[in-house]
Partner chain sequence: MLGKLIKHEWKAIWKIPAILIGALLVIAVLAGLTFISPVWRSGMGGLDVLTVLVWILFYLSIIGVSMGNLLYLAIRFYQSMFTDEGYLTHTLPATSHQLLISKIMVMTVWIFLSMVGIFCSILIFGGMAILFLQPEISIWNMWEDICREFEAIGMLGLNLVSFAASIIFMLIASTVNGTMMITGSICMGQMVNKHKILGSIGAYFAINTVVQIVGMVVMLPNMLKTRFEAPIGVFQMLASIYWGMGVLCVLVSVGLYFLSEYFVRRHLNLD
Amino acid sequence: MSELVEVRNLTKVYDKKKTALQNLNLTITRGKIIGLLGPNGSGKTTLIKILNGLLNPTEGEVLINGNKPGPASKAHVSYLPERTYFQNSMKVRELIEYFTDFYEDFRPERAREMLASLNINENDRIKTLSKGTREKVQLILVMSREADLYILDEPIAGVDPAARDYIIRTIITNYNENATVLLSTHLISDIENILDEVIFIKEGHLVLQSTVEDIRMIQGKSVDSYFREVFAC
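Would you output the structure of this chain only, in the form predicted alone?
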C-alpha cells in the first residue's frame, strides 16, 4: 500500500492550558520528500515526537506501516533530532559501531564512504569537530539506514551555506524511492526545490497539505511566498 503514515484525530494536551495538536488528520504516502512547515509553536515538534514514540497522544492515533509508534515502528523510522545528542567523548568510529549494533538496517559501509568523502577521520572525537561537521556526521548516520521513513527536524539550521548544500545533497541521494523524508524547517527557500509536498500546520491544526506543483500552478507562487501569505509573516 502507498500509505506510510496515518494520523487520525490526533490531539496532544500538555496541560489544561496548552493544546499542542488538536484533531489532526493527515496521510503521508511513500516515495516523497515532504516539508513539515509552520510558525514557532505550531505543533511540528510535538507531532515529530509522537511519530517517534517519544510522546503519547492524548487522543487519536498514529500508524506507521500499520503499527502504532513503538519498537515495531522504530525499526522503520530514522530520526534526526534538532539537537545533537552524541556524547562529546565518543569517537566517530564508536558511533558507527553503536548504530551497527542497534539498527539492523544500518549500512556502515555507506556511512564510511560519506565520511571519507568529507575527510572526516573515524578516530576523531565529537568534541573536536566543528558544529557543522557534527551536524554532517549525525545526518550521515541517520541517512545510512535503509528506513521507510526519515524524520529530519531542522537539519540545516545553524550551519553555513556550504554545509547546508552538503546536507541537502545527502538527503536527496541517500534514501530509496519507496521511502519518504519528512523534513521540518524554517528555511523554506533553501529546501523548496527538493520538496514534493508540503504540510502547513498552525496552532495544532492542519492548514494545508498539497503538492509543491499545485501551489506553484494554482497559487502562482513559490512555497516560501505562499507560506508567508498564509501565515502573514
Given for the second form:
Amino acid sequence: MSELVEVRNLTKVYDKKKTALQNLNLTITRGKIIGLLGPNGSGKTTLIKILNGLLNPTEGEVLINGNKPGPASKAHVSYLPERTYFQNSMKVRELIEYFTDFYEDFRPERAREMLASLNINENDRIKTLSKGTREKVQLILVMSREADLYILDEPIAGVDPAARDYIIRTIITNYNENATVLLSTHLISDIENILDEVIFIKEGHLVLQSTVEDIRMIQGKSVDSYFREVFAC
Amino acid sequence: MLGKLIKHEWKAIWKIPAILIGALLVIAVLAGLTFISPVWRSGMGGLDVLTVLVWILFYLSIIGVSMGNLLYLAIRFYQSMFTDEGYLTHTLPATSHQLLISKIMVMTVWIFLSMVGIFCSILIFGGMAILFLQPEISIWNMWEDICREFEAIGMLGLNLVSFAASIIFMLIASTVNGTMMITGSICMGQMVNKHKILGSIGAYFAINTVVQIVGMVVMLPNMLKTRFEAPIGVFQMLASIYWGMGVLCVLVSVGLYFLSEYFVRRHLNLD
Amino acid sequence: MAWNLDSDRPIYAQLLERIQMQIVAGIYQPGEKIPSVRELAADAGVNPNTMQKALSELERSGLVITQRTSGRVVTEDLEMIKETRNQLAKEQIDEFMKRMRNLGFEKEDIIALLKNETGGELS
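With the form predicted alone done, generate the form predicted in complex with the partner chain in the same format.
Next comes the full complex, and the chain you just saw is listed first.
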C-alpha cells in the first residue's frame, strides 16, 4: 500500500463562522517530498494541525496509514510546528532522553551527531540558546526520527540563507527513504528544487496537485512563477 | 506510556515545590529557635523585633507554600497543555486520558506533600516551643495523655478507627478535588477564545461556588438533626460531615475529570 | 552550497548535464566512486528522487556504472568519455554559432574574429 495519507471531504469551520478548509480531498503517497503551498490564511496550518491531531475536523476525516489521528498515528508522524515547543528550563540532553522515551523510532546517536556538528553542548539549557539555535535543535530532534511522515510547518520562514541551506540539507540527508516529507511554505523559490510534488491550496480548496517536473515541462516555468500566476491578485 | 508520562512530568515539576517546602521547614526551625531567647523566662512582657520578624516570615512562608505551590502547579499545567509546549505534549503517542491522569497524579502528590510540609513545619515550631520553654514536659507523656483522652471518648461508644478513616478519606478526597478544580477550570477556560487565562479563573470561582452551595445543601440537614446533648454527638456529626464532604469531593472530581478530558480531546485549539 | 539551477527547465536534465560536465572535466576521474544519491542531492540542494533519476539516465548511457561492491563509479572507457566531451563541445559550438549569426556575423567573420581573439593561434 503506497497511500500514506488520505484526506476525505475534510471541512474545518472555526467558531461556526470562519471556514478554514472546505471539502478537501487529497491522497499522499510514500517516498516523496511534497510542498504544501498556499498564501497566508489558505488553510495550510489548519490541515497540518488536523493531521497531527491538534484539531478536530468539523466534517470528513483524515487517515494516516489507515488510522485516524491518535496515539497510533502520532507514533509514526514527526512534526515540526512553526513554534518552538520546549520547556525552557530543560537541557538539550534531557530533551534527547525525552524523545528516546516517547518515540520508539527516535535515533539518539543521530541527534547527538548532528548537535555535535553544530557545536551545541548537550548540557546547555534551552533558555541559554539563541532563537535560531533552538529552531535547529528542534529540527534535529524531528529529523532524528525514522518516521513514516514528517510534517514540517514553514521550516525555512524567517531564517538567514546559511541556516536555510543547513535546514534543507538536514531534511534531505535524514528523512527515511520510505517516508514522505510534507512541508508547508510560502517561500517557494527557496525550496522548490527539493520537492517531488506540490499541493496548492487556496481558501481551503485544493487548486492543484502535481509533480514539480510536470509543471516545469508543461508550463515551461518554475513552480514559483506558476504559483504567482495561479494566485495572482 | 502512563509510567513514562508520570516520570517526565515528575522530572519537569519537582524542583520548585520541593525547594519551597524545604525552605518552609528551615524557616520553621529558625522560628522555633526564637524560643531560646531569655525574654521568655524573665517573665517580662514584650518581644524583641527579630523574633516578631521571624514569626511573620514563618507565617508568610506557610501561606507561600500553600498558595505558591498551587499557583505553580496550575501554571505548569496550563503551560504544558495549552501554550506552545502543548504542540509537543499533544503530539506524543498518548491518549488524552493518559496525559491528564499523569499530570493529575503528580499534581495531587505535590499538593499533598505541601500539606504534609506545612503540618510538619507547625509541629517543628510547636515542638521547639515546648522543648525550650517547658523542658520538664516530655513528649512521651503528652502522647500518653492524648491516648488517654481518646480512650475516654472511645468508652463513650465512639469507633475511633472509623472516625480516623473519615478524616483520612476527607483529606485525600479534598486533595484530589483541589487538583481537579485547577485542571478542570483551566481546561474549561480554553473555551473562552480571547481570554483563556481569565476564563480559567472565572471557571474556578464558578465551580467553587457551585460546590460550596451543593455542599451546604447536602450538609445542613445532617448538622441540624444532630443531638448535641451527648458528647458523642459532636464526633458523630463531624464524622458524617467528613464522609459527606469526601463523597462530594469525589463526585465533583470525577465530573471535572470527564469534563476536562472531553475538552482536551474535542476542543483543543492551540494558537 | 546548492548548485545554481535554472528555474524554468526540468531539474533532472540540468543535473544530468552538470554531472556529465564534471566527468568530462575530470572532476570525477575514470573509475572514481561517485557520492551517494543522498549526498549529491544534499550538495545540489535537490530532491533525492530527481538526483536518482539523473544518475539512472547516466547509467543507461554507460557513463556511470553501478558496481555491487563500491556503488556507482565513473566508467573507465576513456573513449566514451572523450566522445561525450566532443558531443558537449559540439553543442557549445552550435549554440555559439547560432548566437553569432543572430548578431549578423557570417561563418568567415566568426573564424576571423576567433583568430584575432586568440592571437593567431588558431590555424
